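To begin, one chain is listed below as structure tokens, in the form predicted on its own.
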Amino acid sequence: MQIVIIGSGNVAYHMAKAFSLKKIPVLQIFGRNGEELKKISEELDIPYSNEYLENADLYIICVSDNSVESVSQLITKKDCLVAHTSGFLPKEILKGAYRKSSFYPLQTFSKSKELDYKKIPFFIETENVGDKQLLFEIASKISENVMESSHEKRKYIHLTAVFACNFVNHLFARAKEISDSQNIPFNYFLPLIDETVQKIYEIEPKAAQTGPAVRNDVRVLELHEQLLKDESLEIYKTMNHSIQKMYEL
């Protein structure tokens, strides 16, 4: 099985570091960032190019969503699988006479964070039984998770991490522009976010709500809207309204 990544981009270097330690062997890394894939080879010891696309029988598009479309219509070989790491796109965004499929792992990735990649979920959706078992088959050498997902669940699945990833994160960025302002080390908070993540492994989300909004602390919330103004002051009480909204206060 020779197998092409494609991506030079954070997915696309977890991809190949997942490979690597699972000795999956990859021929090649391919993509238009020189720079980052020199990187990539040097790490990883996998050819890389940025000019010529090796034939292969299996390529992971590891790009953004935008360039999938793109970046799949290089790929002019038949006889070959082609699959995306998109949570969002349907297969049917690869534009080529080849087998299309997915191939989505469901995590944040950033070069420079470590990640215990059998932890990771992996959503495999086929044109046929064979690819299915084929892809199986690689990914469950890399995670203990690998489920087959239909387009429409995995946008579900897609708009999930949204919420629980990327909403979470940008909170905690904005956290940390109140406490900056203020001078208090962000990392006085840690524990706290710690306990807040820690806490849903054994209580429901909805079960583990504190604070003024579900306490319905009508004098605490506006005291703090004082303290706000423009984006975060109407993320502060979108997010009041929310809350209240689902305990129904």
Given for the second form:
Number of protein chains: 2
Amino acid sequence: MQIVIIGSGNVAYHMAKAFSLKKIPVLQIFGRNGEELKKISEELDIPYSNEYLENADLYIICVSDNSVESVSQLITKKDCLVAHTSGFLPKEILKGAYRKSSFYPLQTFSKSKELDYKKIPFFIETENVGDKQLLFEIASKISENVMESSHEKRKYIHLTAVFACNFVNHLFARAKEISDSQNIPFNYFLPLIDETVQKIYEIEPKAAQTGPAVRNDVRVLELHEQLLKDESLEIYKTMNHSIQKMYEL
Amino acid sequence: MQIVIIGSGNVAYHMAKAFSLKKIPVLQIFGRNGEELKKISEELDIPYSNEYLENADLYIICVSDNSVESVSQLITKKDCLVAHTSGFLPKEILKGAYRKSSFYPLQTFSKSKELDYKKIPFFIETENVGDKQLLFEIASKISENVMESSHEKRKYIHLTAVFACNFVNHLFARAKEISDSQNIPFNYFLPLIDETVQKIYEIEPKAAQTGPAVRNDVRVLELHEQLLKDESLEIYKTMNHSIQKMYEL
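Shown: the form predicted on its own; wanted: the form predicted together with a further copy of the same chain:
Below: every chain and molecule of the assembly, starting with the one above.
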């Protein structure tokens, strides 16, 4: 079983590392950015190239959604399985005569942040049962949580993740902007943030809501608005409106 | 030192419990809602009343921002210290001839969720040094993290908390609404949510941003919008706009 990972970004790095840690041999890591590939190659002891794509049985494409289609056309071999790792794209975005699949890890990846791979849910979609078994076998070496998912469902998983992760992180960024502006150390807020997340393990998020909007504390809302401007003010208004709609206030 | 806690909601309950656990005697828990008071009283073995307010040296008002002023007028004693627990209000909201103070625990409180009180930052503001020492002494029995804070600064701490906690929880609620609509179990997203928070212990939130908006993946953004409606769509647009502004995309 010869495996090639394509890409040199956050997902490619962590995919290669997860394979490495589980002693799943990777024949090559391939991409455009020679410098990044070299770093990954040296850390994980995997051959790399930005010129010559090796012959393999399985190619895992870990590039940004915009590039998946064009990258998929670099694979000219027919008798092989190609997987993309996008939460958003259908497997048919892959353009070639090979067998197509999706291999989606639901996680946020940054190169500088270590991850516990076994907790990452993997969502798999293939053209046939044999390929499904193969990808399940590989994913199950990495993760305890491997599932089949249609593209239709995966799109919504991805969209939910944008709310629960990307937007949450952006709220942290805007929150830090506010506290920085008053020289308030952001680490004051870490116990609060931890608790906000721990709560949803025990209480439905809808039932766990606190704060001035759900209390319909109009005076606080108005005075808060005076402390804000631009995008933070827009977020403030939009979120409060949405909270008040959800609780019919 | 006679202490009375006023209120029967989430903050009053946890304040009384934190005092109880540290064997700080509470003379009485006082409020309007006799039924809730009785429950707290029975759990924590603290006398309660919804009629007669005991004579005390320190009253800690744990009621919603809207009610602090009117509740503060129930205290007719002069030689005592009164503290409110609001992040938002000035200590001058307290209307009486007593000494005024603020005793703000930065945390999100739900009765059904246990808390590690020692990690909760307490922000204290008083009229004089003696009262400051007193409140520091009490708060330091509960928490490892007790600080002085002006009302001006506290307002911004509270506002930051709204972004980092209340709005984050609302994003979880809207995210769950999306996943529920497709019968996708919300617990799939818990490792992702945990990692989103763990990241900010190591990486600045601004540097940790991932997702289609920061990659300026316009096609994904457009197609996601087609899957959304009403408040979730508004949140989607507002957050993406704010992300793109922050990164000058």
